[in-house]
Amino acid sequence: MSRSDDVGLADRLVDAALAAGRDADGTEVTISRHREGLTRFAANVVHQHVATDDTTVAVRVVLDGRVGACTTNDVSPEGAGAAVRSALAAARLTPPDPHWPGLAGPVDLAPWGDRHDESTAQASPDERVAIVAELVAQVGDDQRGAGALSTAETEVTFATTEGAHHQARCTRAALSTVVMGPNGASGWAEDAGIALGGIDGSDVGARAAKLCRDTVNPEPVEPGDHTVVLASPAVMTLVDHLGLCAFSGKAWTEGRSAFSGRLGGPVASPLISIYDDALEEGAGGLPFDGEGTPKRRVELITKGIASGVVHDRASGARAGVGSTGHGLPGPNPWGPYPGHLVLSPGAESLDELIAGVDHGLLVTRFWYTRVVNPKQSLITGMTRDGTFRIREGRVVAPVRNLRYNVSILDAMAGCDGVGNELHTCCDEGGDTRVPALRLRSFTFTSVTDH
């Protein structure tokens, strides 16, 4: 099918839901097509290709108060009509919702530049085998690489008949790698962007590789409260976390966020500025929400103050200050979610922040975190590939994993040095690009079994 094509369907299906839906009070149509590649391999070797190409067609309809919403996969005018009327039948049972804010209007979308990458979202199982032949070839011959290279390409038209309409697509490419060596050595590395292009495959393997080498034989350590220096990965899972358990809007106005009561007060170190933009240069996805609002900036963290949250829809008219394009595809029971953060860069290399530390630990990444007590930004998880001892400002052997229990906002009220590179992190949840951090205190709770 090509390109035209998919438009002209797109639009064929959005008459067929609006027109479907003339009993309803409102009607809302988005239709998406997600295509990906997907190459995995492990052992060194490529073992598998994967292939996906999705079109949804979601709708929701307004009856008296009364939202009703369907997806299907028919992707034909007669599936459009088809859909709407479950929805309206799904409508005539529901509750009228109080909160209805009513659907998104006419509004033009900000520039936002080209999201898209034309051989990226052509791009052949052979091109990924290539980039992947690059990283594995970084490999030692006493270790084994792991991992996957995604290409991705989304578009999506959404409709309303109050008269919003918008079309965009967008291209992702994501590179992430495990290296595992001798006596349970293991390194990782990722590189993600909106162009296949822009993935480095050797670089991510001869990191990957190089960490794997530097934590042969890791060294007993104790837990307890360790001053940390952080790679943007494991700060990325800080960072997006806060995502969960602050920024939203509607946690915010039922007093279940980190940020309830807090806003206008100190949250961080004055060195911790955190925001939301999908219009910056270097963010990827859509210019517009799930709910058709443009999508916009949002500081969070200004100098370490609580600056604000995002919004819905729904958030936004119960705040009285309006969606700010954060709304995710209804029906939405989560509420608003920040899916393009940023915590601004510093002046420090990481080189330096490790230098500033006498006796403490750097950590690669965590893995398996989990939210503890979001209201008190409390998440647990451990650390995975790559944590190093340092001592005297620098990095002297590699120690043992370690589980963690931290209030984020607390960790961050400590930080007293920022890096000065952004990196973007292979988020599936959006794309967060952050710095390294040093936090003068992290705890750490128990030793890991490897």
The other form holds:
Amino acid sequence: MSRSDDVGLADRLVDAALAAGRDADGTEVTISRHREGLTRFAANVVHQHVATDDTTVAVRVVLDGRVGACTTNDVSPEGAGAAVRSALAAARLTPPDPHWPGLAGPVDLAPWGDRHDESTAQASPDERVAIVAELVAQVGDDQRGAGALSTAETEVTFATTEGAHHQARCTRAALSTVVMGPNGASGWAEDAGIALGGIDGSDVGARAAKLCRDTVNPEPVEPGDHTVVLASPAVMTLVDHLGLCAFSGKAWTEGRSAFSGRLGGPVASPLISIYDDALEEGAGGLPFDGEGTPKRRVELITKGIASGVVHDRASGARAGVGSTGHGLPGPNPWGPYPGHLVLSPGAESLDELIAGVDHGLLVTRFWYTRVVNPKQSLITGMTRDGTFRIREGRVVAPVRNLRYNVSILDAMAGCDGVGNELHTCCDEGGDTRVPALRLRSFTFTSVTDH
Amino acid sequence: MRSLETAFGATAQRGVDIAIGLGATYADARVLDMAGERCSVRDGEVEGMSQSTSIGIGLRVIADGCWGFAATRDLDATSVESTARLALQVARSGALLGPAPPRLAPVDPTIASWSNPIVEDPFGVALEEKIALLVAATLTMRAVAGVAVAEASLAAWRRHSLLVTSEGSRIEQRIVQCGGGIEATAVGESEAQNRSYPNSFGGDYGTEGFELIRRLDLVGNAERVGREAVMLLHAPPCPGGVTTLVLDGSQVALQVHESIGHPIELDRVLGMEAAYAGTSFLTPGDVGKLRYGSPHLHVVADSTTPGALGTFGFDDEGVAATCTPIVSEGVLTGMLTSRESAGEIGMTRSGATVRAQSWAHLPMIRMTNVSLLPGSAGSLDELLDGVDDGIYMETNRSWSIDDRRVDFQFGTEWAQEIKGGRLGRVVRNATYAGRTLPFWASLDAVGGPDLWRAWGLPNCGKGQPPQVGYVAHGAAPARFRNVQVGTP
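Since the one above is the form predicted alone, can you give the form predicted in complex with the partner chain too?
Every component of the complex follows; first up is the chain already shown.
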């Protein structure tokens, strides 16, 4: 299907849905087309190779303050109409929502640049395999590489009877790999961006293979409080989990957030500033959220001071401040989420951060992190794919993986160094941009045998 | 309900035939028609009421020694033909990196249909009744002084599938599943405490009809759940140390999930999931030799368990549901296998575990109902008897395990001290930690059949792109010795 076919179909579906909703007080329709190709490899060969294409029509209708919703992938006008009728039937049986914030109205989107690369949208399986082959060529004879290269195109048309009408599309290419070697060795690397042309398979493979070679025969290490230098992928885990524990306006208004009662006060080192901005250069994704509200920048931690939370239409209405453009597609019982977090870079290179540690650990990335106590921003998880001992300002040896239990905000209160390079981290499919950090105290509670 | 065989059988067969005609050595086509409904209520107000439908076809082929998969929502014959050609192209591209010819364990061609028995179709129950139930449950929780947020939800799914393979299988299945739960949150100055029923993270789910929801009695449990949330807010932290630990069935189920269910996935054992989900500490050679736990440990992977969320008639490769012994008297006896992975290690039959989240996802090894078989303890009191000093923990709150499935830490919503064989004061923020094999070696008692039930987990994640799997674990309360517990 061509671009003009896509746009024409979306417009016809919007018209059909809005027409079918004429009995409603308001109708919202979202047409999403997602095409994805994935080349997954293990033991240096392709083992899962996929191409998928789907389009969904999601509608919400409002009737006397009652809200119903329905989603279908029947993209005929009749299918869109049937979805609206199902949503209307559900709305008629639903009690009125006294806090219904209303549908999005007409508003212009801020300039957000081009997030679409046609060659990525059209990427063939051969092109992906060629990049994976470049990666695998860097893997040593005693090593095995596993990973995935994906190319995806998303196009969304959003409209309401209140006058909102947005249309945007974006592409994304992402490559990540784990390279495993003898005697517990394991390295990891990733690259992601709007265009497949920017993905360098050789570079990703070389970085992971080197990290793997550097981690052969990891030494035992004692658990306890350590000074750590966290590489960007590890910092991503902390920042993303603050998104779950602290930055939701809904949890904040309910008193369940790590920021509840703390806005305006110190929560981290003055070196820490975090904001969410989908419009900044380097960010990916669409310029409006799942409720059709334009995304906008929100300062969350400013020089260590808790400075804000993000809102969707419901939480923003309850807080009396309006949406910040962080709503998920409705109906959404989970609340708003910041999907484009940035931790502002500082002044030190990774080597300088390491040079500032007498006794400590360098952590490449974390694994299987879960929230233990959200109000205390307490999380647990494991290190993985490259953990090293630092002595007198130098990386001296690989160590075995450790389990950590830390309060993110308490750990960030002890930050005394921020890296000067911002990396886009995409391993969990997110769009988080962070530098490396040096934290004076990080609590590890156990050590593995690998 | 229409027959998928009648509506799309010829189209699916055409897709398979095209793939074989173009040189594929194997092909299958899977049409999946899915419907879902979800209703959530917060503090007496409907927060979300949604329905969804999705239909499409996924074609899986082997060509030039590699797998290829392509999927489309468009079931028009022309579209299915081009999707079959795309699957071929995808497979042949993979061969550019070097073929890895799959050796598929054989399966008898099967022509069959299957559906799970239900008493009451959840899609047939009036929406007003479902909403009224959830509203009543949340208002009952909110009536407890100190409860800040009360939430309740119900969900139901219907999956209607047709599988056509180049080996002659044609299988049509209709599976109906549903479940739900309630949760109360109490908020203090520096603490927020949750209490859930019947399980956390959405409740309990099964391959059953609405009779499951009625049996749960969400409203009847709401006041207790609210009261316990408030009680937790004022409870002391769980004391630390190495002690005897008694877990309720739902937490045993998650322990089985993370430290037995995932490690025995043969694709993970063979390194196929290394990049994302990690590997396993197990090797194929461990089967029949490795002592996984104490003689009290008996585990099966049983996709025939009536009503359990991981139950089906045939997996997505057309292999009939079966019961595979996994651990017998503490010794590892089996793994979760697909046709490909079983063939790779020389097995003659797949264990029937392969499933996909949707028509657009590649089928892969998933847990079915990986269950700890009941023991002999007739009651929770019997498990507590003789425990002078210990901790009882109930309902998961957090979970984490390393990438080889060895080092784990779990937290629970609810915990009580055990003193002199009896449950004592309530403690909060309880966690326990350990390593897989020593932990299961410390198992010294399991509740009997009256305490055993299947716990449905509708949120098991695996694969790239990530797929959600519906699995279950039969479990009863169980007792473990010398376990590290405490409050992080």
